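Only one chain comes next, encoded as structure tokens, the form predicted alone.
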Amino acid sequence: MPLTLIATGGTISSTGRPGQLDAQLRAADLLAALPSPVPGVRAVDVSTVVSSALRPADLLGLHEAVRAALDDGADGVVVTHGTDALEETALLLDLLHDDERPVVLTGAQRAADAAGADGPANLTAALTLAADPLARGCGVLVVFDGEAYAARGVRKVHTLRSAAFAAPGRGPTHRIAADGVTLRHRPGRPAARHLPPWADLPRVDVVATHLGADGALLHAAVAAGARGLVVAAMGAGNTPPAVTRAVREVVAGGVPVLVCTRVPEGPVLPLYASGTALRGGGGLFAGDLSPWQARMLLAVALADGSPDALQELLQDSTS
């Protein structure tokens, strides 16, 4: 079985007028809309929704569908997905992916019936990459507008344009064009995590930092049931003193806190007294991961249950 296409919905599956777009097309419809047929692709549907409606259980179900496709003999798997949450899903799948065969996520910025729909070109590129030997051993990849990015570090960087994704500070891994696939760099492949069959992704909340912020939202998140927190700090990892105190308090209560930046590019480092105090209060710096990917990493570490899982995942994902 050459390839399996797993459809989840998103803009690539959506039709209708602006303001009323709704995911409707299924995997077979997406394949039928390609400008050139790709033979031998198995079509699977796991959902038909916009990605902002996906729940943690849906993502674990998607992982199981990917695993089942590989167990059935697929040489590679392509997943169509909404762009809103694509970077979160990509990281989750990558953290759990333990196979040399590629898993490629793609989607669209314009609806299937819009003028200049970009879904067919993105899906063609994703299928091309998934079938190419240069994708083997690269883990989970995201394909958009002729370029591929490793799951770790990829971000949605524009709400509307077709080149919607980038990997700030890391760059693309592959280029996909009419003349074939070019490898630009091979991403590292840390060991995959294996969650227990009964595992669920626990609640992890992201709290943004701004001038005058205090610790109220951190404490409220914990009170609401969050088992972990991500702080979107200023600059290279700085927070107002009240936030730093709150981090110390929630960490002392057994809730881990990851520190990211609200800045689009660059890592967090304890360069200033504020960052040093934050780290001294128990905050763990998450390199250049976006707050949204750090949230997914922390949820997987908590679901794993191993006392070393978080440190190992941080080291693997930020090195």
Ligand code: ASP
Contents of the next structure:
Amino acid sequence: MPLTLIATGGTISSTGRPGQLDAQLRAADLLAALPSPVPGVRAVDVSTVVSSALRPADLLGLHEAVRAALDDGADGVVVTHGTDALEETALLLDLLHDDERPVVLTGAQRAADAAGADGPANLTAALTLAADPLARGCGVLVVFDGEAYAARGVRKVHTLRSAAFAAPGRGPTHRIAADGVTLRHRPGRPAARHLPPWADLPRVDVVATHLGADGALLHAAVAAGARGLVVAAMGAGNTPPAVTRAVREVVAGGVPVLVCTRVPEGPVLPLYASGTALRGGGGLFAGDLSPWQARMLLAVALADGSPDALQELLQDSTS
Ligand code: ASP
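Just the form predicted alone so far, so send over the form predicted in complex with the named molecule.
Zooming out: every chain and molecule, the one shown earlier first.
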């Protein structure tokens, strides 16, 4: 079987007037709207929702649907998805993906019935890439506006324009154009994790920092049941003194804390006393991962439960 398309919703599946966009197109509708038909693609629907409404259980269900498509013999899988949370889903699928065959996520910035709808071109490119041998072994990829990015490090970088995604500091893995697919670089990936079938993704909260921030939100998150925290620190990994103290207290209480940055590009490094105090107090620096991707990585590590999972997953986070 050549390819499977799994639709989840998002703008690519939406129609209607601005202000009333509604995800309603299904996988078969998306295939029918392609400028040139792609024969033999199996259509599967798992949801028709905007991605901000997806819950952790939906993402694990999507992983199961991808797994089932591959078990059924698909050569590759394309997933259509809302752009807002796409980078989180892509990383989750990638952390669990244990197969040479590619999984390619795509979506759209303009609704299916809008002037200049970008969904059909993105879907065509995603199907092209998923069928191409150059995508094999690259894990989960995100295709937008003619370029592909590895799941790890991809970010939505614009709210509206069609080139909505980038991988700051890493760059695209592939280019997809009328003359075919070109490989730019092969992404490094840690070994896939295998979560037990009953696993759930535990609560992990992201806490932002800003001038004058204190530790109240970190402690409140733990009180609300967070099993792990991600701090979106300033600069290369610095936090106001009260936040630094709270990180050390939370870690001492057994809750792991990943340190990321609120800056869009570049890694975190303990260069200053604040960063050194964070690390000395057990904060784990998460390279150039965005807080949202670090959150997903920590949730998977906690769900996995093995003592080395977090360190292993953090490897290769500092491109
Ligand atoms: N704006 C979003 C999209 O591009 C809506 C969503 O994330 O579902 O699909």
